[in-house]
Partner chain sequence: MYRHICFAILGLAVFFGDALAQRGKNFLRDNPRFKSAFRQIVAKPAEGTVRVLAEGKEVALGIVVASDGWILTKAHDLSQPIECRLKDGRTFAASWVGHHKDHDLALLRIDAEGLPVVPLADSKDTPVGNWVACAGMGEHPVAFGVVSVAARTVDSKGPASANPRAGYLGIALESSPDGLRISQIIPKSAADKANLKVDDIILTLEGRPVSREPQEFIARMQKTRPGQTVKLHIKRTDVELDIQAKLEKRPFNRGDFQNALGSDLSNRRSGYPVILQFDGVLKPTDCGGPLVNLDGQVIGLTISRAGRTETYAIPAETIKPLLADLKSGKLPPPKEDARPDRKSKAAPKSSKLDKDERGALDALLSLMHRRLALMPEVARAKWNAGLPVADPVRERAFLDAIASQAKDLRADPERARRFFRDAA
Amino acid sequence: MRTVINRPSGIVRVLSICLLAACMALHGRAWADAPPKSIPKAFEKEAPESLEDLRAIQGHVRNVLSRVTASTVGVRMGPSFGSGVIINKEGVVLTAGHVSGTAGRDVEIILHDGTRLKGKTLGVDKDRDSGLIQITESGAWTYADMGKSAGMKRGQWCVAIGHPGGFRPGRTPVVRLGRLLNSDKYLQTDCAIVGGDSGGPLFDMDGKVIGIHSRISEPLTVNLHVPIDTYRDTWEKLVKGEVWGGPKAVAYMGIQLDPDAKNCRVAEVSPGSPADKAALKVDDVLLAFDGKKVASINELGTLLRGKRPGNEVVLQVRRGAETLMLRLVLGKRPV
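Since we only have the sequence so far, can you give its structure as a single chain, in the form predicted on its own?
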């Protein structure tokens, strides 16, 4: 099992190594039902400040993993792989809608120890990218509890688990430790996820599922997860096998904003993107989008969702001591 934490400081890199050792110690033995522990004060700090903090975080994450890893599964449909998490004794698996696809499909569920089970897809919300799968074989399943995504705050610690690149024999689910960046329509974290992780669980420090991996962004440390409350709110429809919603043309600028900035500072401009063609540059600060002021990533995202590819917008930008007006033609988000 591999653990990654996305923080630049040296002390946090040490934490990554310590967690790796702790997780490797869990490999190869039965997953015990360890009792929940109170969350250490170290998680309330901006960053670990001492070796004691590192040990407290390591110990708590190890305890969380001992309770939740066995519920994390691989999902296979033909040549395609994804991830999921069992959330009740009946063997219902939460996954991403783009992993399950539609209702009534035969799938293979792969437990953390390599056991392969038959399953059937249930409902899908294509708008929010949520889906359910039912294990169709009998058994006593280890499952995780569903938490709550409402009310989560920026900076809260979380653990992403999944099967990057698909399930691999002899490799337990891969663990990445990170923090919540935003909680608007989706949960946004700096937990690095890649192909094959889609549908896997995002846990809080109580060991409860708070989200499901949905979309991989650029850079890899800014990713989106379907909030767990979405599944709870649409549970009856999903269990009945209903499929609704559909892909929409999402307007695309081609920028990444600095999640740690208090304004809309551009951290990255994708080459050849609409933003690149409009001459937007790294370190520019967006002040207004099509005549409306923006002061945060959430505000920009809300305005962008109201647009469609092909729409022309005017950006008010601060570049050093200058204020510029740039015209940008929105594109279609790359698949």
Given for the second form:
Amino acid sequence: MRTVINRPSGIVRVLSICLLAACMALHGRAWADAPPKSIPKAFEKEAPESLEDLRAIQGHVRNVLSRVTASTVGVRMGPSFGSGVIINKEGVVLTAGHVSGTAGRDVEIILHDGTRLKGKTLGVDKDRDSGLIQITESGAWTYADMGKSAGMKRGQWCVAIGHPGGFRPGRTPVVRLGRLLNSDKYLQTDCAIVGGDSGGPLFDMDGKVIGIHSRISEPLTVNLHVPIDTYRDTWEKLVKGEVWGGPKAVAYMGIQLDPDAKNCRVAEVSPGSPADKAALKVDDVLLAFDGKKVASINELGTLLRGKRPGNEVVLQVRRGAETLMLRLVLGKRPV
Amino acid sequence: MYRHICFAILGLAVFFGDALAQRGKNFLRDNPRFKSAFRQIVAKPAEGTVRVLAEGKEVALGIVVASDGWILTKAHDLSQPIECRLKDGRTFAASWVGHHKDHDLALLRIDAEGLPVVPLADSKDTPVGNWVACAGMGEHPVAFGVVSVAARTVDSKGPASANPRAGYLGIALESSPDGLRISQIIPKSAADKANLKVDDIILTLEGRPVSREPQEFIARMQKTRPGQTVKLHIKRTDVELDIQAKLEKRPFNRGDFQNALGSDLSNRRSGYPVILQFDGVLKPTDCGGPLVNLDGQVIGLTISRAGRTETYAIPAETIKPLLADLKSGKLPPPKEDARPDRKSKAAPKSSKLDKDERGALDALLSLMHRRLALMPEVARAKWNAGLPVADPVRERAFLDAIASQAKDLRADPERARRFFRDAA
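Form predicted on its own done; form predicted together with its partner chain now:
Expanding to the full complex; the earlier chain stays at the top.
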């Protein structure tokens, strides 16, 4: 059967989809019958308190890693790198929607040992940032099981694996250990992730995938992962190669602020952007947006999100010794 | 030579970070109880950990590798004068004896005896997923985390992530049989404006020869600042040219930007031949100290806070075989005023020498060269005989004598002192 689904033909693709759906049903049963957990008590404490606690955690984490590290893959599309995780023996890879982008793209899957394989992207949910890739070569893949993200508790331990900065030859998948800090639309952990990790797996202490790396914010405690349940909930659409969702039209100015500056100093103005048309210049300092004072990128972002493309705003800007008022018509972010 | 990675990027949720950051405080690594679980294992290595100060500023930690005053630390941020503050509060002036550029290790010597040595173990028994802690000078570790990637040899084709605050020249380099070749010029960059061309061979940077390997040049450029003018001596076909380039600010790079989120990074973050990677968040100035496993073994010396997700250590098994060479003087520290980021001290007014002066200088330099060439052998002999390689007390007496002689001859005593210190 494996050879059948991996033959790259249109008819066979349909077969493979049915088969994949069947696999999922099997997995579903496996979760229900999950063996009793033998997770050490140290994991239940607010924090490990002794060397014994640390040893217990370490032993268990090592055990989990020995089962799951090899399922983590690198994903390359042209010059871009992301990560992913193989979740069944047919070679379906979970990744982030912004890694796979759209359906039907050729990608390269890089196994933990550097083996490179061909793959094709399947469906994408742009709202939840979930995506699938099918490995299109035949072989026996090490895969991880999908867990459940619903009902997870704050403080629950987890392991993030991926390829920060993109796959690097000679570097095994990179492991980080942390805790779940929050779960609603996304899972939030203190497992620090960065560009290139996108699409990589977050595992629970049963060694099951509970999330897929998606986004970060500045603090090291804000690392967001797509909850695994959304993959299961939308599985058939994803496998069929449907692409849906996408950002609502967000107001766009076309500037880059200086991340080192304490104020809103403009570091870059994209040519042809609304900011460019409004004659905003590099080194201008934004003082007010639409009549409201702005002192940081966060404040500007908050105000910007309250606007829609087409809205007109007045910017108060300091340029050298002068203070200027500029009229700017917000646009749509170019794709 | 730079890998032009356009990261498959994590969307940045920069806007709602503040609220989320407050959640789950009790579970985080800054929970004091969590930290104190590591107390037992860092207690012993902390005794042999020292604070390293350069020009009076805390720049790194260091570890005692031999009880008679030998301190191993991270080299990159060192500049003279160097001091070491011990756990007992005593502070010593340190002489910089050895420097391994690739590994970024510096061996210092202080005039002290009977120091508690930090024994080096082996990182091989501490696989991925094991806890590691960074001993500092206090009771608690200065950072802790798990091993993310075991010790590995890095096949480095350039920096993993360049210092975003360093000066930016705008060239790509490659090693060629003729030397360090410019393979690409970024349009409108500092290099373009300075009229550098593709295929130019770079011979020197700020008067110092450059290695054929791009890493060395890149590492030196990391210490520059935007706005600074650097001097390059280059070869273009058969002509040699002096070029001055006014460095600019590095253009925005998403990878660099994301890596800089959340923590301060070390000035040097790449080019290490062997590294062990862990996920602890270590302050750049706390690098250079011991990395300890749960058995209390020191498995490495921390070397760089390299990115949002990564901190590096040089594995202990890599360090051990280097110690003899570092002590021997075979790997001398950089000459003080040749350091690119230091203001040159009052250069001689005229470099024009007459024939006799040049002859005398050549003779002197040749003697100095012979003396330096002998040094490793002398050091090795002393080392094998169990004698201290450096003898700071005798050295000081000797230099004092030189200074007073110089004074008698109406020469600058400080310069004479420096000459002999460097030569001997």
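Here the rigid core means the biggest group of C-alpha atoms that line up within 1.5 Å when the two forms are laid on top of each other. Numbering follows the first chain given and starts at 1. It should be emphasised that the depicted structure is a prediction, and the values quoted were computed from it without experimental measurement.
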**Report entry** Core-aligned C-alpha movement of residue 45 between these two forms, 2 Å or more
**Finding:** no
Query raised in the report: Quick one: core overlaid, is residue 66 moving 2 Å or more at the Cα between these two forms?
Result: no
Query - Core fit, then residue 281 C-alpha moves 2 Å or more between these two forms - result: yes
Requested in this report: Once the rigid core is superposed, tell me how far the Cα of residue 308 moves between these two forms, in Å to one decimal.
Outcome: 7.1
